[in-house]
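Only one chain is given next, in structure tokens, and it is the form predicted alone.
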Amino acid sequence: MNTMSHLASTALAEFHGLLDFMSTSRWSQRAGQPGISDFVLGNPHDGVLPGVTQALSRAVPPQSPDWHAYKIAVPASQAVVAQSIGDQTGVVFEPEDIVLTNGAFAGLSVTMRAAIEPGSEVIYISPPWFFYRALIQAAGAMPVRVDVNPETLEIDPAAIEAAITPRTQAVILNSPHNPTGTIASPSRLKDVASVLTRASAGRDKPIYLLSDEAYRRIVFDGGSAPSPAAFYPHTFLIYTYGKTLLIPGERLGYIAMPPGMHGREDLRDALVMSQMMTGWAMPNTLLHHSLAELESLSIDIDQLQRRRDLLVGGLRNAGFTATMPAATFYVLCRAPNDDDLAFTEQLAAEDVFVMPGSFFEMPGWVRFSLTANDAMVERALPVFRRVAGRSADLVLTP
């Protein structure tokens, strides 16, 4: 078996449990049915934002003969994105350094294939988004795991530094972080930038930072999420509109390179070529044309925050240890006896469905998605109390 076949087989083996859950679990049989509380994925349960439908509808009628032709880049959309992320991050981006993609999933894949050499190492932060390891392996590189601080659940710059070797070519950083809901502070991002700057000294090219900012606008309590691009110039800023608009099935996102990026002019071509070789990883033309309107829209963050408070309060009142996320869609809850799979089954028996932490390198915990609607949360609250009452060795919240 060649190296790439081996890497693909390894990635598939790692997904066996997740794929089995998605296809054969009790949740897979009940998803979409009335009367359940579905906290598994970041899917919409309250319907799409009216503005999204209106923007897409307005973009359908052709305004030129090539309106629905192949689109690698639409300059007007690139300009909109450059202005928006400049306003949000304080970094001035050039429109030609914006590469529109069909979501952050594709953005990560395209970036790794364009910037990472086979046989190199890529550091990722654990607990991770499900697909980091597989994407690294698909690019022919080796994933290197670095855990968050177990007490604070925050990224650990010293641990990142300790994991860097001469083969390290990139670090994937996800802030706000799925699944912990933590936000990397400016001081912590400066520390990471210092680590990567020191480690890059004397190399032909710097260690790249792949900044997965899918949840940059899903922030609670009036906070904000700074971008590593403001502190480290060799950052690929990767974003998706699927979270902000809660339309994960409409694949729209981008890769943005700051003006100080090493080799950015060559990387522009490399990224587009990688998009083509990945199977035309550009958004469809309808999304290109509607981006200017979509950029200004967002789901109701205040409603999500109220849902967070209700869910966390219900879990803690029942006696569970639950996190209070500063951002993202997700709440983590400690499973009784640290058995996340058994806890998932206990809840599923009462039509409350969650994601086991074993699927994202966090055994002993389960993940709740706040995209469940309010009625689902209300139905789940008495279930938490009943399950807690049956758990003799329940880990109580301090």
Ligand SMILES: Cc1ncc(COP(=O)(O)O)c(C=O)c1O
Given for the second form:
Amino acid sequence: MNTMSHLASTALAEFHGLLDFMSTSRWSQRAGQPGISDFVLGNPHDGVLPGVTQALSRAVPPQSPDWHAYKIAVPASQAVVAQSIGDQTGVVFEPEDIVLTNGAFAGLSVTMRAAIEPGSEVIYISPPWFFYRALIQAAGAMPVRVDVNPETLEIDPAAIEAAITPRTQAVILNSPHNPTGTIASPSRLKDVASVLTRASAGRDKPIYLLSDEAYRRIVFDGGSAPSPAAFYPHTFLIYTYGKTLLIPGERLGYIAMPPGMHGREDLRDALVMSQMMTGWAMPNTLLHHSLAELESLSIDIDQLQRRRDLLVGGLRNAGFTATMPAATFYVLCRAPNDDDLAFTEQLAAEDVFVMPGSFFEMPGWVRFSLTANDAMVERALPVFRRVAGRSADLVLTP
Ligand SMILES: Cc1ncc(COP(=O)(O)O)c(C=O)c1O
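Now show me the form predicted together with the named molecule; what you just gave was the form predicted alone.
Zooming out: every chain and molecule, the one shown earlier first.
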């Protein structure tokens, strides 16, 4: 007898390789030990920001009898977020349209369950964040894959347009993009907005954009990441503090709706109901209470940029093709002979651990996370040269 639900077994099929890697690979045995270079996940390896510890500690002593009560909307936190994203995006958000969630993970899930119908189609951009397909399926919808432009690794509005059908109810965009590190430009976002506006004409409700902005503040070279919410009003802006503060295990984020969002007032209630039906997908109260302080903090982006330069320089000097991300935690590197699984193994044998692209629809490439510490990068540089030396026909495409 099958003990698993259909949903669980579908998700398991999606994640089979990844779960195996997490539980049986050499990395799963070596993670956390000294002397390794761990580039696998966007996890902290440098300790936590002191400001984060202070903010969390200050939230612990109760300041009222209901300090640890069930909390849905905390108006002070909603106002802080509305002000902050207004400053960052140029769109004026109403505090009532900020829904606090336990991370972007929940933000995506809750939004889909609130705004799209089972049986509909949801477009996602490939290569995707690992969980999009499973979250779309968990909402009862069908994932529809649209690839980035293979040359520029940027989103392709014409390809999105070609994938839209009468059943399309949402598109998930992720800029800055994990794993390519690209930022969608204002003109590209305008093009996506035009595509969605055209395709939504004559419908009862527009095609929604789910804008996954997990890396909105992890941007290098003094750049910035425009939000699709500035170009298309029917955008759910989804954010997590897990990246900016590098505390992915503390679950805090939000969904924000711009003032022009179709059905905004109903959607406020729908989102909160969806949070409840997802099993209380709200932040814990301590995170609610510390949000105002956390909002102003960030990891050191200049240091991350220096690490990016060191890592990319090291890979390229060894003869590899590697991306130079404009944003996010991630560097992509082409595997010799386009065999990402073999390359992952070769590096792992030298205690350098990366994520093979086969786990995120990008076979032939591996992903490095810049959240490894500097010592891990320094340690890996001679390994890159050694592994390159052993690769008979290294791919040297620019
Ligand atoms: C693109 C993207 N979206 C969403 C998430 C989920 O973020 P969180 O776990 O902080 O909710 C991640 C985390 O890796 C991500 O990379």
